[in-house]
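Only one chain is shown below, in structure tokens, and it's the form predicted on its own.
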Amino acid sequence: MDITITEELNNTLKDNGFKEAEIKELIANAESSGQKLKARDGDISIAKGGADNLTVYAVYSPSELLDVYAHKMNIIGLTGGELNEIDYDDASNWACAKCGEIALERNVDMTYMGVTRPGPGLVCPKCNEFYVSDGVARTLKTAEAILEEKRA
């Protein structure tokens, strides 16, 4: 898969310490494993990967990298521990590329520096994989900075 990266996004990668080769590898792994979310109405996908203390997401089309974001919080699971029936429609605009299930918008427990809090996530109900949107990742980045400042 040959992904184009605009100069603007390439600058964003550099500013945030991401390496182009690592992002392309993340996408290649998602494509080969099917472990990604795919937009239900288009060709946009979200790949997820990273190390123990950083989860990186790449949003991409078949030809272009559209966004990259990350968070340090570790998603430990669904809030409440189980995927229970709810009274409202929680189907997201995303589907799991691996199993085809529609990803659900549910709260997940996230932990960082000994603090655990619930937050909105995207959950594959079959694979039990968790993702966050770029907007949630921005909020998490702020929360991470506050926790780091309190520890300093």
Second form
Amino acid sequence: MDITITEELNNTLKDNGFKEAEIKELIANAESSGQKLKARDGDISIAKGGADNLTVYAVYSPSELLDVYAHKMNIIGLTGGELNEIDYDDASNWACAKCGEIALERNVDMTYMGVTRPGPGLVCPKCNEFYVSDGVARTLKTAEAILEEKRA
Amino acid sequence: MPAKDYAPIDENWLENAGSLWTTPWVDKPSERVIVDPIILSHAASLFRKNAGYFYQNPDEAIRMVCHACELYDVTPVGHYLYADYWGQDYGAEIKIQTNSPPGITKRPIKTAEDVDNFEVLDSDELAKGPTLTTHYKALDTCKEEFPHMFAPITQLGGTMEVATNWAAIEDVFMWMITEPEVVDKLCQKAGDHMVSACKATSERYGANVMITGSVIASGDLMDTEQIKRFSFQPVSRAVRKVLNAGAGPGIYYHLCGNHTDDYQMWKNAPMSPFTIVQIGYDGQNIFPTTKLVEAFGDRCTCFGTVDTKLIDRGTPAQVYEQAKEQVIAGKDSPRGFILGTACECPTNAPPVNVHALVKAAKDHGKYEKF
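Take the protein just shown as the form predicted on its own and give its structure as the form predicted in complex with the partner chain.
Shown next: the complete complex, the earlier chain at its head.
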């Protein structure tokens, strides 16, 4: 898969400490394993990678990298421990590329600096894989900054 | 009273109070639980002013609130809000009242057809509107004069609160029976409005603490299915949208009134790492903290309450006894506990009753599991 990266996004990558090669590898892994989210109404995908202390997401079309974002809070599982029925529509605009299930918007427990709290995640109900949206990653950045300040 | 006429805030108190306040979210031990009596126009009464004065002078209102926080040794946050937000932006008229918060006298939606034609404002339009310009005047004063007491709060209410600030409550309740799909539309628009309002605050301050939940949609006025359809579901969708728009991370679910039959559904409401749940009443009685912690303790910070009627009309001993019972039941809640009041501290509540609330937290609110 030959992904192009605009100069503007390349600058964003550099500003945020992401390396182009790592992002391309992350996308290649998602493509080969099928472990990614795919837009239900288009040709956009979200791949994730990284480690316990930083989860990185790449949003891309078949030809172009569209966005990259990350969070430090580590997702450890569903809040409440299991996937029960809830009383409103929780279907997201994304589906799991591996199993085809629609990803659900559910609370997931996240841990950072010894503090565990819920946050809004995108959950594949079959593969038990967790993702967050770009907007939620921005919200988490604020949460992380508060925890860093108060836990220091 | 201009800023120069206030005595300086005690920096040592502020540092300690700030540390107490953040304990529930960051698991960092402090000496006791914090108390939040939701002080608004009550602060004005401490300065021999009335509620009307408080709401006509948002910059001064926030000064009075911040100094009241120091006086009572409670949560050091500059609040400024009232229930009837968001009508004026859409053409409603409000009346400033001497002894109570502003009230809406004329609402923009008169008929079911008006609901179809009603257009929600975007964040730029709201930021320039009467509600947020007044609200931001208070928040800006807080940020400038009391930076350690600043929180970027947006007063949303729930979808039913917004809906009944746009249309008369008797019309909304009639449509709930005769044309429920009209109320669906209205609540969906209220949810969209909530997203715009949160985005406006987030764009201005870089973050947002949303006060939402359910006040009108309580068990005394609606059945559980109605609460689910017109409050829990549209509020949940709106909060998800807010968080997906990057406009968090604070969420304060203020479930005022009686929630005996619907409180369990709020366990699945969208949450962020900084979520508080407060429930006012269990039938006619104050909501027991044991029940609150059992349902929400493993998910978010629990806000246990003392009856506002007791704060207003009870004796200090009665306030102290109820506060003691609630704080002992909640202080070791796994994700933090706040002791407070079921709703806004009544404007003319005796100060000695607020003091009794705080004293109970000092006497019995020491953490034992840290």
